[in-house]
Every structure is written in structure tokens, then in C-alpha cells.
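The form predicted alone is given below as one chain in C-alpha cells.
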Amino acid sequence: MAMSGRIAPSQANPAQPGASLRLRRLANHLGLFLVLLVLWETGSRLGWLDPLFYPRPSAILRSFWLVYFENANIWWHLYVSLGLVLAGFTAGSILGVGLGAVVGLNPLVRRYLQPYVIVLEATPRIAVAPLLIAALGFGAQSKIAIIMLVCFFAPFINTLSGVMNVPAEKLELFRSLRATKWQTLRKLVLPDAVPVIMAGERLALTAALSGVLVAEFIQRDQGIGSLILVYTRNLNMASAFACIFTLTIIGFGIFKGMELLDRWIAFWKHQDGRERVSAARARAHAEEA
């Protein structure tokens, strides 16, 4: 039986289609930022734009180094504001996830308490704002008390809604095993409210920021908010876009860290987490072996 000559190609890992879905997007919006970018410029040399309010992007790109690294005046100021984002943010965390459930498993206070907070979050926070600064003085105590304000609603209602939306079916189980409602609460409530929960916290971490320039913007002594209120009144408004853009920058980072610590906590909704997870079960079961 005679053999064909033709030997059969060698199988080469066909490129990601995911991969490159994600590098043509982030080129389009690369390459739209650039054109938004050179409008901009175009647009504030031709005179079509007041450079004292729309100062060109040459000039904040001169005002970013001169911030970070000329003058280097930012830095004091962004760890400042910082340190406050995070304190107020887990505060607000530590009581929005405890109070959402605690009010979630025992329907009586969720009766009495829960509009209580829905009035609570109504209230606008710069209303809310001076009144904390006179029962806790100028400081970090009222700025933290500011952002943990913000911060709590959107970690509440999320654990809240997760703890209530737990299956029927798994709570009856468990109360047929006898589990104790301390046992209920750890092993099936809050691990199945898990992406509900951290979906909360992305958006009360986010909103920290805000929360932070309000204190700061009533204050005005130290911290991010007050350097760009220096700014804007000295008609810098080159400097104060840097600052903006700052934050702009350290939010969206803030928003994709949580989506990444999302998708390692929460990993049995997502693909990858399963396979990664799997791919690491097995490696130890080999290693026993």
C-alpha cells in the first residue's frame, strides 16, 4: 500500500478570537480619543474655544508635569484625599453589607428600619454635609463621616436584595439539615449574594471619590478637591484639568480593580474563574499524587 508523500501540517494554536476582539476595541477607542484630542487642540488654537475654560490639551499635558513632577505639589494632596476614600469606604462598606443583612434575614426590622434608609438616601449629601461638620468639627472625622454617607446606600441595598433573592429551595435545605441562622447566613446567604454584593461595592468605591471632593470642596484645606479649588480661582484651569483627569484616571482603575477582584472572589460566575479554579484543583491532586 503505497504512502503519500503529502505529510500533514503541524496544528498551530489558532489565535484568541476574544483576545483580539478586546485589542480592535481598545484600538477604536484609542484612536477616538486621539481625534476627540486633536479637535480639541484644533479647535482652542482657531479661537472656537475659550482657552480660559477649555484650555488646550498641550497645556494639560505642560500642567501634568509641572503638578507631578516640577512642582510636585499634587502628591501631598492625592494622598490625602486617598487615605480618606479608603477610610470612608470601608466604613460605609463594613456597616452597608452588615445592616443590608441583618435587615434582609429578620423581617421585622427590615419593617421598621428600611425606610428609615430609604429617606436617609433621598437626602441629598451636600445638604447633609454641613450639618455632620458641626456635630463632628472641621477634620477627617467629618470627611470620612461625608464618604461613609455616600458609600452605604449602594452596598445596602445590594446585600439586601441578594440576601432576600436567596433560593427557596437551598434555605429549605438547609433548614431541614438544622442549620443555625449564624451557619445559614455564612455558608449559603452571603456566598450566593457574593456578586450582588461586590456589584455594590464597585459602585460605592466609585462614589467615594465624590463623596471626598464634596468634603474637601466645604473645607477647603487640604486634599484633592481643595487643590483644584486653588486652581480655579487663580484661573489655572490648564492645572485644575489635570487634577480632574486625575481623578477621572484613578476612578476608572478603581472600577476596573473591582471588576478584577470580582471575578477572583465571585469566580463560579465566570468562565474563567471556573477553569482557573479547576486547572488549580487538579494541579494539587497531581502534586498528591
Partner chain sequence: MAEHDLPQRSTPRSYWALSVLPHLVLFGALMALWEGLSIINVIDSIMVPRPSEIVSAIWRLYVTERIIYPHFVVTFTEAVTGFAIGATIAVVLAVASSLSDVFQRYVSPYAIVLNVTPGIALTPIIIAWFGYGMGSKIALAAVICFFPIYVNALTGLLQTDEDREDLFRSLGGTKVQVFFKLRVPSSLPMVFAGMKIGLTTALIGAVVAEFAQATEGVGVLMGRFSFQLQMAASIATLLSMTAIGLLLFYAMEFLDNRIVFWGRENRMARVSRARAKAWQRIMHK
Given for the second form:
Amino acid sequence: MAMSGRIAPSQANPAQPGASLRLRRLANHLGLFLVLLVLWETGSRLGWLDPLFYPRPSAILRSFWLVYFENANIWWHLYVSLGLVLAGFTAGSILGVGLGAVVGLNPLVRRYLQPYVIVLEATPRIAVAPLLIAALGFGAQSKIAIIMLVCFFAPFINTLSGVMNVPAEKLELFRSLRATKWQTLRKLVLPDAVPVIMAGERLALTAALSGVLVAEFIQRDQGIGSLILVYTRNLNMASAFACIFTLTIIGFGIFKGMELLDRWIAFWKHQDGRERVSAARARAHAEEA
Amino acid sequence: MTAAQADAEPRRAAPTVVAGDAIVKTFANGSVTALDRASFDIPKGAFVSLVGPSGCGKSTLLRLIAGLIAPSQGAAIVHGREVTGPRPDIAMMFQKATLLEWRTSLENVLLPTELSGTVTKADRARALDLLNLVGLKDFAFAFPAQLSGGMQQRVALARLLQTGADILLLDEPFGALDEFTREHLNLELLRIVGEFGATTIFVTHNINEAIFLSDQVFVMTPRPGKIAKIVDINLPRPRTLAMQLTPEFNALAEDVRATLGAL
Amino acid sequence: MAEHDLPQRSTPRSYWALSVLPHLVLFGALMALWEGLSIINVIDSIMVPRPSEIVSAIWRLYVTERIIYPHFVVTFTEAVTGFAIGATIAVVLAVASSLSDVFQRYVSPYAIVLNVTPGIALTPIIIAWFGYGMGSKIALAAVICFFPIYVNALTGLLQTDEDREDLFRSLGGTKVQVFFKLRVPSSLPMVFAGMKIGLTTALIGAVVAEFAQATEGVGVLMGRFSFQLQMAASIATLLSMTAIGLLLFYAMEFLDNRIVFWGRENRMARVSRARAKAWQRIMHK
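Moving on from the form predicted alone, please list the structure of the form predicted in complex with its partner chain.
Once more the chain from above appears, this time first in line as the rest of the complex follows.
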């Protein structure tokens, strides 16, 4: 690891299998997957699985076609749900990071807030959903409030601990250099906490997806959650599964997207990020000179 | 200054820049004495080591001089003024490199300048010169995670010099490194602080290292932490590794060890 | 920045006065403020019930009418049973994955799919499959608590210390011995961390499934009170969920404390003393 960067070109990890082996493994995975699908399909056609409750892969595939193209009804619900997720996540996580920083930097506030945090941590936050709907009424605002609530906690806790766990010797360095409080915050505490905060944001975005579903299960008006509910009620399980696999894809997108964002923001935690930024800064310096 | 010190070498005639006036430091509401009446005078340009086992108060003394902690009684005096907090003429280096992982070597070296004002082109040039001086010319844009432990400490050393302070306090700066790297960095440290004419106070628990580097060794003993003896090191400069094998060196090491052993 | 707090020895009495009393005073003041603002109509007392109303709702639910207990028991049972099922499957799969690379390779894509899918989305389907009773709640709890436990247990089992494993091999230890005497104990802290997360998620699973469709459980009660705009009773019910959460969490913490004693200094000292005593008894026999 040491002295990488400009001297040694980054080598391929020796533990990484070769291209042909990887291709073969991928084929094996796909093969296994197909075998499972065929077993499921034939099991259903032979009457071992009730297709009413356990839809066949072929039926699910057809439902994908239906909900996306023939009826094309899923788009609107996706738009509604994802809009709510975005709004609630943004508000909730900004609130979480902001409050986490304030609380983390104030020992007194921290001390007095701690019991409430413990209680809140043990409460299933999503359970507040019916209460919020009752208080704020049906509609987007109560849904956003629910998402905010489930998004708030992980960024809050992570920011709090990130801000508190700055290594003591680095704080001492800043003190010996007579840094102001603001400088210490901006140049040491916040950057140091960024990787932990990003981990919190990742959890929050995942929670936001769950939050919108619960809100829609209860309100049952529109959105992907209510769509799943309606399809299931009508025993159209194949379409319900098409919606759920859509959520799988969205979830995967969130996972990968947050990973990319993390590599971009907390670049120094990843080897490729370090090399990229290091080269870019050297270039900028050379241009300036 | 004692009479013995005054007539030793010409450099000893240099004015005192760091002094301790019966410094006492207690912790836990006075129940633990970390440092008991430490008094000393350090002349300009001298290299002083604080040596002793853990709990002897050497790090405490260093932090008192740095102004990071306040004494319970007495005072540390630097350039004739009592130390009441961190100051621009005093800079400190730690056992851990304490580099900021999200900054390149160059940006880490520039940190002190950045914290005390705006960074000019001249500052950048000077930081690059310092990286050159510590042998890291080619690593100016590398991030700490791309450097070995020894290289990280070199960056920290360049950052120390970038402060422009003439009193350098080093708290076991190479203690976490392997023996070979440490020896090598010690030689470079001597060359560099010699070049800058800085007054250096160096904390270590390694007796040989302390003698090898220093003009004076403060031998410290624990419970309560105090300076048990000040040993003058009259070995010629520049120091070479071969000097560690001479009878004079061994006699000095014996002296320090005897002081530490006679607890 | 926080100053280093030096450990201060204080008597129980001053501990009470210094650390508990200010919290109580603050809590009381906040409640009084809330009550006061509600009385002068700054806070809408229908939407945000007064503390006094919440207290009286708690009194009614828990002491006079005592209607919450059966629901409490139902939800508690659902969460714990679901957790037990999910955790068992997770640990078994994690052990198998840690022992066989091939197994891990073929299981991990499905585990990832399960992880990125919001488990809550399965609620309606699981209810259709397992019915309106406790079965569906247990199933949902099991499904959504599976992943954190699996991933933590697997990470714990795979974090190998090469040196220690070399030591075992140099002593002629078999694979089975390495597994039981080295890997399992060193994975336990991670396993418990996963279990603590899993317990909380299992409770969420049970409650959400109750919101969707059920006849019993604190989730049902909460939904009912909310729709009747009985906010005070609804909050009192919410607190019972907190109680279940705390109960489960501290039960796991207790187990963690007992089993992973080497991670805690005070426990370590006690176990050390106990073993010394046991040793002496053996010697005297």
C-alpha cells in the first residue's frame, strides 16, 4: 500500500480471478438462477405451487411488460413515491446532520439530550406513522413527515459520533497551531467526520424507501406502496412482484449511487480516489507554475 | 544557568530562550503530581532531550512549554515571556504524524500558514522547498495513505518547519517507526534543525537516542515526575552513528542509566 | 471541543444530585412548558396532547382498563419469534458461507438482492401468504431481520487473524478446532452487534405488518387510536413499543455482556475471580 501513487503503477490484485474464470463464474451464476426459475415455473405448472399466491416467473415477466408498457401505470406511482423520498430524505438528513453537529460539539446539550436519544433509538420510528398521519392529515405532508422521521436518525447519530471521535492528537495539533474554533470545525472536525456521515446518509436513503412504503400502505391513495397493496388485494400477485422487483432495482441503484457519491466525496478513503485527486492536483500545480 | 554549563562550550554562552521556573503540574484535584518543581534553562540553538520511563512527566513538561496545558504552579518562560497558551514562536510535533488524510503532503505542510492567514505563492514555494528538504520532493501531491510511516513523519517535520517557529517541541516523533528508519530520520533531523538554528526539545524513552541527538539530556524520574539530573553531552558535532561505539558515549549512557536506576 | 473529563470519584448521593436530578428538573420543566403552552392554546391540544392527558391515558391503558397487555404480549411474541427464526437462518447461512467459498459465492447475490429490496415492501404479499394472524407478522419480522445478522455474523467469522490461525496449525489443531476455538469466539462481538440491530428490525417488521392488517398487537391499537384521533392514547401505545424495544435491546445487551465478557473490563474482572475460585476448589479436592 505504502508509496503507491506515482512510483508503482497500481497492480491488479493477485487475488482477483482472471477474466476467463470470472466469465465462467458469471455463467454458473446465471445457470443456477435459470435452473431455479425453471424449477419454480414447472413446479407451478405441475400444480405444486398455487399460481394464485405464488406467481410464475413467466407471469411476473408478463406483468413487467404490463405495468411498464401496456398499461404503463407504474410510472406515475414511481414518480410520486420517489419525489416524496427525495423531499423527505433531503429535509430529514439535513436536519439530522445539522443537529448531530450541534449536539456533538456541545457537551452540555449532549448530556441532556442523551436519555431522549436512547428512548428514540429503542422506539421503532416507523411506528409513529399513524400518529403523524392523524396529526397532519392525509396527503403529501404527512408522508414527507414520516420519511423525514425515518431519515433523521442515522445521519444524526453518525454525525454526532463522527464529530465527537476526532482523534485527540489532531485536535491538539490544531490547538498548538492556534486555530480558531471555526477553523477547527471547518478544516478538521467536519472533513474528519465526512466518511461516517456518508455512511449515515446511505442508511437514511434506504430507510426513506421503507418510510414511503409504510406511509402509502396506511394512506392507500397513490404511490408504489399503495400499488403493491392494491395488486395484492386483487390477488394479482405477479404485478405485485413486478413492483417489488422494481424496488429491488431502485434499492440497488441507491446502493451503487451512494457508493459512487462516497468515492467522490470521501475520495481519500479509496485508493483510486486518492490516485485520481493526487494526479489532478499535481496537474493543476504544474499548470499554475 | 549553572557555572558548569557556562564554561563548557562557546554555544553555551548563548542567551536562554526556554526556561522553567519551578513548574508544578498536578492532576485530579491535586492528588496526582505529574511534574514536581521543574527548573531549567535552555540556551538558544540547543538540542535538549527529555528522557525517562512512562509516567515521568516528560510529555507533560513538553505540553506545558507548548502552552497546551497550564501549570499548577510556576511557569514556563519562552523568549522572556511566560507561556500562557499556544504561541507562533513555539511549534510541536507528535508521535503520530497527525496528517489530515484528505490533504496532499503539500496541503498538509501549508496548514499552519493557512490557519494564520492566507496562503501566498511564496508560501507554496517555501512549502515545496521544505518537502524537498525532507526528501519528499516527488511526493508533494501524494495523500498520507499513499505514504509510508516514515514518509508521513517527514511531512509532519516539514509542516513543523513551515510554522516558522524557532522553538521546536518533538514528542517521540519517530517512536512508532522501525529502528533503521528512526536512525536515519534522527540524522536528518539533526541536519535540518542545525540548518535552521532552532532550539529543540525532544522527548524519548530511548537513552542512546537522547544522548546521540542532544547537547543536554534531562533525565526524568516518575512518581512524582521530576528532572532528576541534567547531563551535558559534550560529544563533538556533527554527530555520526559511529560515535555510539565510543567509550565517552558509553560513559554518558551509563550516567543516565544510573540516574534512572537509582529510584 | 470537549475537555478531557478526569474520572472523579463521587458518592452515590452526589451522583444522584449531580447527574440524575438535573435531567429530571429539565424534563419536568419541558413538560410544564408544554402543558402551559397547551393550556393557553399556543399548542393545539387535540393534535398534540398535553403531558397530563398522556399520563392519564397511560394510567387508563396500563392500570385501570389494562387493555394494552394482551396486545403487548402479541407484538412481543411476534417480534421475538420472528427474530429467532430469522437469526437462526442467518447464522446457519453465515456459518456455511464462512466454511465454503463456493457456497458463499452462490448465496451472496441473493443476499444482496434481499438487502437492497426494502423488506417492508413484502408486507402485503406476506399477509396474503400467511394470513391475518400472527404468522404473517412473524414472517415479516424474520425476513427483515435476516440480513443485518447474516452480514455481521459472516464478517465476524471471516475476519481471520493469520497469526493466530498459524499458531493453531503449528499446534496441530484441526479445522474443526480452529472453527470452534478460534473463529466462533472471535466472531461473537460482531454476531451480537448484528443481533442487536436485528432485534430492532424484527420489532419494526411486526409492527408494520400489524398496521397493514391484523386484529391484535400494539400496532393495531395504535392505528385504531390514531384514526379515532385519540392522540394521547396513541402516544401511550407508542411508549409501549419503546418499552418492548428497550426490553429486547437490554436482554440482548445482557447476553452480550455475559458471553463476550472479555470485551468489558468489569465483567472480565468478575469472570477472572470466579475462575480463580473454581480452580482453588479443584485443587483442594
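Predicted, not measured: the structure shown is a model, and the values here were computed from it. Positions refer to the first chain, counted from 1. Superpose the two forms; the largest set of C-alphas matching within 1.5 Å is the rigid core.
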item	value
Threshold 2 Å Cα movement between these two forms at residue 49, rigid core reference	yes
Rigid-core frame, C-alpha of residue 110, shift of 2 angstroms or more between these two forms	no
Core-superposed C-alpha of residue 71 shifting 2 Å or more between these two forms	no
